[in-house]
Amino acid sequence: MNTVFITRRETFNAAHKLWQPEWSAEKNQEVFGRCANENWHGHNFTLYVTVSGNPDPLTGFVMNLKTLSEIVKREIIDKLDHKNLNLDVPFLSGILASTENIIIAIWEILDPIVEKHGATLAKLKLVETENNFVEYFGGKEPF
């Protein structure tokens, strides 16, 4: 078995804010810094997802990127795209809206989706800024 790793990167925008309510401001000030702007903060994320698998034997492809794409903005990026991710995102309702925690919720959705077509999701990179970035494999050890 040859097991080959392809990704498709796609790209949204939306706003959020980190603020614990049973914290005083000044505790989620101290914590969160600027992310806690009461008048939110936005981000151009970039989201890569890496599946795995064998290269079918008539087309080559571990899975048609055309069709990845089309799985990750309808199930994904139309959902979060220039939407407030604390008050419009029906699947990040009552997760406080880190990039940690927006990466596994997209796992959940994508996982078993990826899986019906073929191939295993194996990575999930969301990058928030140029500097700071979060990278998940749904629990397991990577690679």
Second form
Number of protein chains: 6
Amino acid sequence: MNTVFITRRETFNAAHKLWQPEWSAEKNQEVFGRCANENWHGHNFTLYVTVSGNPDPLTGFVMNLKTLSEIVKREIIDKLDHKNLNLDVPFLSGILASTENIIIAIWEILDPIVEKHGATLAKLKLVETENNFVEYFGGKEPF
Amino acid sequence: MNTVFITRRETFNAAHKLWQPEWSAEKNQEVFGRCANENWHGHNFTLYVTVSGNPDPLTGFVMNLKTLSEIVKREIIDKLDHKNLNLDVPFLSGILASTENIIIAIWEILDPIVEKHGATLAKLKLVETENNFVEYFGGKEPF
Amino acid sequence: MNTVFITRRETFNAAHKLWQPEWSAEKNQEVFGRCANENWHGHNFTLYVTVSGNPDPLTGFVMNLKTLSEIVKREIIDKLDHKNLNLDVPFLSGILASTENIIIAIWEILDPIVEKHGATLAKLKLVETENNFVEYFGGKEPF
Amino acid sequence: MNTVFITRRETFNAAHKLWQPEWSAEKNQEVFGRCANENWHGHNFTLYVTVSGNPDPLTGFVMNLKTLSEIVKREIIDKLDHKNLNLDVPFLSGILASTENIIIAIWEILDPIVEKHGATLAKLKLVETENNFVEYFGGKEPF
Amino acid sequence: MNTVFITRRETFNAAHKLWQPEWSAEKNQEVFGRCANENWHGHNFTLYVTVSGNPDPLTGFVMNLKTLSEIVKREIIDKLDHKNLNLDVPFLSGILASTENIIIAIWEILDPIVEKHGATLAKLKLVETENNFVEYFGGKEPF
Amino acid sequence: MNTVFITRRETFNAAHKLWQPEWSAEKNQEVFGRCANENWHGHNFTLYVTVSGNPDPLTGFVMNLKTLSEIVKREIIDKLDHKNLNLDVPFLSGILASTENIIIAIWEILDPIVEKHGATLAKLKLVETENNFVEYFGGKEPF
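Having seen the form predicted alone, can you show the form predicted together with another copy of the chain?
Now the full complex is given, and it begins with the chain already shown.
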């Protein structure tokens, strides 16, 4: 075994708000602060997708990054970029749009597709601002 | 004369859309593309405020950056951060929310205040994404 | 289990020197080089605090990042920012101010506080320059 | 045990192409795309070398980063910087110059040298562009 | 007049060497050092294209950045990306491939095209490494 | 005339404090805030040195960046790196160590040396933190 981890970075710009519909506006404001602004706010999100595997002897690739980029763009970026994460995204419907919940939803989509291409989805990292980011390893203890 | 230029960086996260109300939805889509998404999108904006002057002999300061930061936060960041630039900001009311128009509106607010503090507003830079930014020098030919 | 890792970035600017009081000046110079400059030097330090847990069903949060930021600022940043790490910081008293030793000391403070808030301190990263950083996982083998 | 991980960043600028000599030019073009350009292309590579260990009680160091930097420069950077990775580098001779294969080759060189200095090579990260990077943990499951 | 400056960033990865054919190999080595490596080296180049003008009253745009990006990609990036700047680029033929000479050649191409779109090419910036970059204002004294 | 501007980046890590000896400790605290901490604080400073001129027909260089880097390292970086800017630097003796005053002092040293090498010192930029920087053009109105 000679596992190598390769990562592809993609970006999307989106609006969202943090809002729990079971709560009053006051309670939302109290818990989520400025992130509960009724008319939305937004971010430049950066998504890092890490897959692992043994390099192929003929290509030297764990997985062709062009293929990985196309998958991430088609399945994730095209659906999130220049969208409202609360209103416009079927795979986030009914989910409170915290970065934690978004990264889990992205994992559910990418994991089986990466597996079909002979690699393993190892890690996702979703950067919301220069000060805040989340990482997810499929719920497992991480690397 | 010994003019030095000092710059303070501040950030805000906001939603907006590019939308010309005199046009049809189709025309807006054609001109502004994904930026015309009806339900908004958003960015992490970064604002650089540059002021110029001679360093004060006693403080070594063109202007106290703590003062400059407080002015920019009070006059600009508090009004734009976690807001919808099309809906929530009085000083952008009726203005198409392009970065060009936003930077001009910010200049109009900051220019007289900086002058009252004995310095000169020399340049604004507003970064929308890692690929796009605008700069403004009060409409004058720049440095 | 659906463990997500969230990270908050904070910064502080501080002076320090690397100096082993049991050694002569020559020996300190030999081992620590320019870092042993008697009159100190300094850095813009960047601290990344990563906590893990399951997202709360109501908030979507592993931990409210506003709370985490307030804890890190109150317990760490306010005590290190614009300070001399060898002279001004009670929790570093008697400790050689290497980044390795500083990160361990920060862990000891933050670990029990994060636990009281229902999350787990998973990782600290302390960046000293663009070329040098340390990471700590509580002494455990890391992720 | 109180394992800390310290990282040193080094950079090199090099030319390479992705080319499988067992294949036709058409097949190389099909698999590797623009990366198969016959006359080479190049990158600013960034290498992060992470070593782990317990901080020395006298120095506070897992390993002297000056020593680590000298090793990485002498063994790796001097051999890769301003070189052609396919033609000029003995330790990459006969190896398809993918980042996956390069990072494995670097590990083989650094691992025994770091061990002689009393620390453990824990991780390598090789950044090819802002969008692509690889990580390697000696073939083991990572942290 | 209300001149605003807008900038688009694009990137390309290329091989080159600094080599003066009128000189001996020794002289090339002496003047250009490692940059004269016979088998090339390479960089991740970043190009910033700044155009100026008055924002259009209907669009709020100095120039549609999508249009500017398409021009820069078609005229410059497609011809330089994953190429050898000494061998593969017609518009650099016979030109010593220093960043100074490259940026002048890019200006000659973009300047008339930007003008046809009703804006003015104001500045180019070409970043070769994190330590080195050049700027060009059409040979004029700059802003 | 075909003026091109080339820039070299160098870094230094230093301690300093903002302190006006003609004032009381209270007055210093009031004006300079945390920057007046008696036992110093510090920064990772980044210095950008921009020189201008016409590219040499034989080398394609405005000025050999290796030469420029050696000058900046010998004259500036070696004297500031891992030093106390208030105590250890002859050319800053008696000068209040604000970034404004430091950048003027650096200009006075570099300007005549760059001129001797056939180029013109066009601009200095000194970055103190990610939020604060100063620029200087020899006291002239800038570009």
